[in-house]
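Take a look at this single chain in structure tokens; it is the form predicted on its own.
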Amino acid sequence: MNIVLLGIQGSGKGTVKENISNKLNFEYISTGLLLREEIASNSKLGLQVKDIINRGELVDTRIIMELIFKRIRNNQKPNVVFDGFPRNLAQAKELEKLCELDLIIFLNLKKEDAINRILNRLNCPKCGLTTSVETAKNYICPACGAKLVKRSDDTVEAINKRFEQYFSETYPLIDYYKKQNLLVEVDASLPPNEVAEQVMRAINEHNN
């Protein structure tokens, strides 16, 4: 089973994603993570986006595709949950080209919300997660026990520049796949554990 998480950055994809992937067994493929893996990195592929990162621009199609390319080749589990991938038709189509999608669950989320999300939010460069300021105990990550840090381009003008690509390239793709039949719409303002149960929900009556 392949399914999109698809949203505005700030709407909680990372936080379904854990409850997906534990559940479920699936493996998790997220682009913020597969770039900052090849930032961490220090190659010539991974200073470049770097730069484009930090001027907050969206990494070109050719590029996200090598890095999914070779994280598919490389799974070994039987289900796939994508996170931040596709960001444009381009890449939608691009995608078909590798797999089937079976959902696409639209975490919903107005902008002013995630906005305050992302600005109060924490990452673990090392495992992924993301928490925020309010719950994280001594900037420590409850998962692996790295140290928490905020995102250099989690910045107000970083941030309206990223909405403005989501609404732009990203946003039509809802009304893409609603002609395909693949969305599902969650209501990503509610509390965690109520967005993680309409997302497992929506999961179950999709497999009967």
Given for the second form:
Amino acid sequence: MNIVLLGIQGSGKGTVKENISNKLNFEYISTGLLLREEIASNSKLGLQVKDIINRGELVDTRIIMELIFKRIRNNQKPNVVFDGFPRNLAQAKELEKLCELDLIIFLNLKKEDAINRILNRLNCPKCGLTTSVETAKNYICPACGAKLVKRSDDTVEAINKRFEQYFSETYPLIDYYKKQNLLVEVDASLPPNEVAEQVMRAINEHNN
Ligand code: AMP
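Now show me the form predicted together with ligand AMP, since the one above was the form predicted on its own.
Now the complete complex, all chains and molecules, led by this one.
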């Protein structure tokens, strides 16, 4: 079963993954996370994309597809949750060539709420966990113990750029997937456990 988590930056896609991963056996592919890993390891690709990401711009689709391809190339029957991908119609078309999609979960959150969440969020550079200043007051990752940091692209300028690009390029995908009867909408303003429950319900209903 292949699922896409779709939603504005800050809508809690990473948190959903944390809360459903013990209930579902899947490969989690977050393109943002893969790119941050490249940057952290100082790879050639990481150096190439670092400034683009810090400006809040989109990385070239060819690079994104290479990263995804590496992850599911040898997997005959992929069982994947995609996060942060596809970001636009061109990427949606590329994904269709790669695997069949079963469900698109749209985490619906108002822009104002998303801004607040992003400004409060903390990220683990070691294991990729996303949490918030309220939850991890000591700035220590509850999953692996590393020191939490703010993402370097969580600046006001980059956030605005990402929102602009979300509404112009990503948001139209909602209609695109609605027309294919693949979309289920979840209220992402609810507490994380309730969001995860709704997501699990959507997955179970699809499977029945
Ligand atoms: P995210 O972790 O999804 O918020 O992504 C962080 C940043 O990585 C984005 O602002 C983009 O610069 C880049 N990025 C992540 N996913 C994609 C994608 N599918 N296509 C292009 N750029 C991406």
